[in-house]
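Only one chain is shown below, in structure tokens, and it's the form predicted alone.
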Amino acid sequence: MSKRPTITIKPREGRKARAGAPWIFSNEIVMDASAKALAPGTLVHVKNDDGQDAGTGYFNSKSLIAVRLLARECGAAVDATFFAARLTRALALRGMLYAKPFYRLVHAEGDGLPGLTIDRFGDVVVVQVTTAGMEALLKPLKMALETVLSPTGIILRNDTPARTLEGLELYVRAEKGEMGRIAVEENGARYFADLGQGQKTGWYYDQRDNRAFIAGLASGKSVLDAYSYTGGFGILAAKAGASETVCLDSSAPALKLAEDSAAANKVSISAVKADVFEELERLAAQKEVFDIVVADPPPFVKSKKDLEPGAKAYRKLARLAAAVTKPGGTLLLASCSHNIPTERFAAECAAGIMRGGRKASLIRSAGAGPDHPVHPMLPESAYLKSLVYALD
């Protein structure tokens, strides 16, 4: 192994890292000329100011999170064997949770692999890399995937805008096998996802448990699934016996997948292509209401600078969604925005519902499923927020 450069934590800094957190921020380290000269993603030894080992990680002087730790000891080998061990551990956890191989296999820091997401679709895996350090380690990662899973397909969905913050190009390619539509099994339903063209990795496993909860209420009820994407909530509700299911989204390709999924499950949905805010206002004006309304939008707060306008958008969405929820009905409001705290999101949802002249009781607060583990020292990385209200 070649000699790695050393990054030193400043005196009285890095308290969270010393306690076990995997992030070390740029203002916590000695950022001298030699550190600044390192290529983004360089593997480094990390030392405390007293010379004690702090771990092995990868470094990017241009990132606010300057070091993301991969191991707690210096000199740790980061090779195919390293990745195989992490993947084996992640696989064992999912094996305890799910009977079928459809889940998030790797959830970044929660699985000890910062900058990496892997979603599994049977024998196909979709890999998403967001950091320069993990991009530089793609070769041993792919070797480990072959050893542990031997998938028939490996799709690289490296087109997330977060990569630009690390100076990385955006691309999508099939490293093995072919991209395209694939079947997804979840909660006893059969869905379809487009692994090459769909959003993120093609599917959102994070809402699995929240979909099941709503489906449990849906028998004999009318359901509006706003921002339905490929019909995750709506199709499961229809399969559970909903009397009417409307899937509302602005994407025609996503709605086509929803209609195909509905046919595969032998249920009927109404797919409506429209801007969600405009359609909710139209429905309210026409006094159309539903027993259950789900509003699971894309992130309104993509960065900290978007917090105030994003919070206002969540408040407006809550007001409009409440307006089309029947008295005695149920409303689910969700946010996948990492940059809005749970308390702030809940406050905006409550304000929107009240401004719409409705009374509500919060009956459920949840996040992502257990295949999205959170590092115990990074509670802020629990991005998904799902609130369910019983309305008057």
Contents of the next structure:
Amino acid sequence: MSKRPTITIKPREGRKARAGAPWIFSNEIVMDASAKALAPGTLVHVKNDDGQDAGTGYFNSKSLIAVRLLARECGAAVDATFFAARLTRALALRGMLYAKPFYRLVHAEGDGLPGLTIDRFGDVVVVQVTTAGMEALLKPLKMALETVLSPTGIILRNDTPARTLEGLELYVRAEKGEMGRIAVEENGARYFADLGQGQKTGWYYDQRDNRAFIAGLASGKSVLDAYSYTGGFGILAAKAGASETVCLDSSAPALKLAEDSAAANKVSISAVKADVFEELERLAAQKEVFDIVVADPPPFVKSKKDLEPGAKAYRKLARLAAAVTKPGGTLLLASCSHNIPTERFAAECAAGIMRGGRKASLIRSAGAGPDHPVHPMLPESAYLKSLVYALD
Ligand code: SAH
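Following the display of the form predicted alone, present the structure of the form predicted in complex with S-adenosyl-L-homocysteine (SAH).
To see the whole picture, the full complex is given below, headed by that same chain.
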């Protein structure tokens, strides 16, 4: 039996965990001096106050989510074999969903691996760790990756600001192979991602199905892909026969990848480097309109305290984006903010469209694709909202 310390849940607390949730909050546990003294990320036995097992998890006394459970019994091995089993399950699910090895392979709690994200680009994986507990387990994780996938490249994109809350340093490192540009195949199109310098892990797999939906409407249509990044929506629409495609973003390196991707797919796009709010106002003033407008901005609500200003920004974006959408056209508005609920986001989008004097019907409400599974007890962790409106 391992010598892991024990964390005890207070009487009558931990109800959600007992019902199957993988989180135990700091106010639910006995936070005595010995618990407080544990290094962030320590593996622990978790017991209910009657002495029954609540599971094995990792602990951080400084985090609101004090315990993230890895197994339902105490003393569970958390080693390369454990990781290999979880990775094998995650891989089997993606194998069922996709013909090509380009997807999110691990989506944290949704794949039973809290604090861990892995995006797969063929033989290369990009790993992002957000908790001290998972950081401490990098060694067995890497061993398991070798056993299950034997990737030619393992890139650690551990530069997400969320890490600082866990006391972790920010770094980007090629653990194996090299960083740099890589091809991404998705929905039959060829894109490029910069694994070392790009945003997040280099590519946003979460919008895959929403890109396909828009592309399905795009033949013969003009398309504005606002906040295009490397052209996820725009390139696919162009490939589906759009008459004109504008990719609009403030990042020159992202637009360069979009242009290279257009060339690789033998389509043409216009890449415009500008601030989206300013450019939409300029286009509207010139009465320039598009059949299809996509607006997929960075998160406007980064934390709970940003809810009101962020909600206002979504409303304004909806109004401006609607103003450049032709009558009879289609508008996709997306939010990747964890901290705005879908109903609130939809309400702000509706208010913005109406304030612009437009009539609209919501024709599709979707989220991330199935390679971003959600733990059924954590429905609030489904962060992506992607609403499509038909405008009169
Ligand atoms: N739609 C993209 C993902 C968008 S990510 C896809 O399908 O892959 C958000 C993008 O917004 C980033 O590329 C970032 O460079 C861009 N961005 C952030 N602020 C911006 C601004 N004010 N104006 C224009 N682009 C902006």
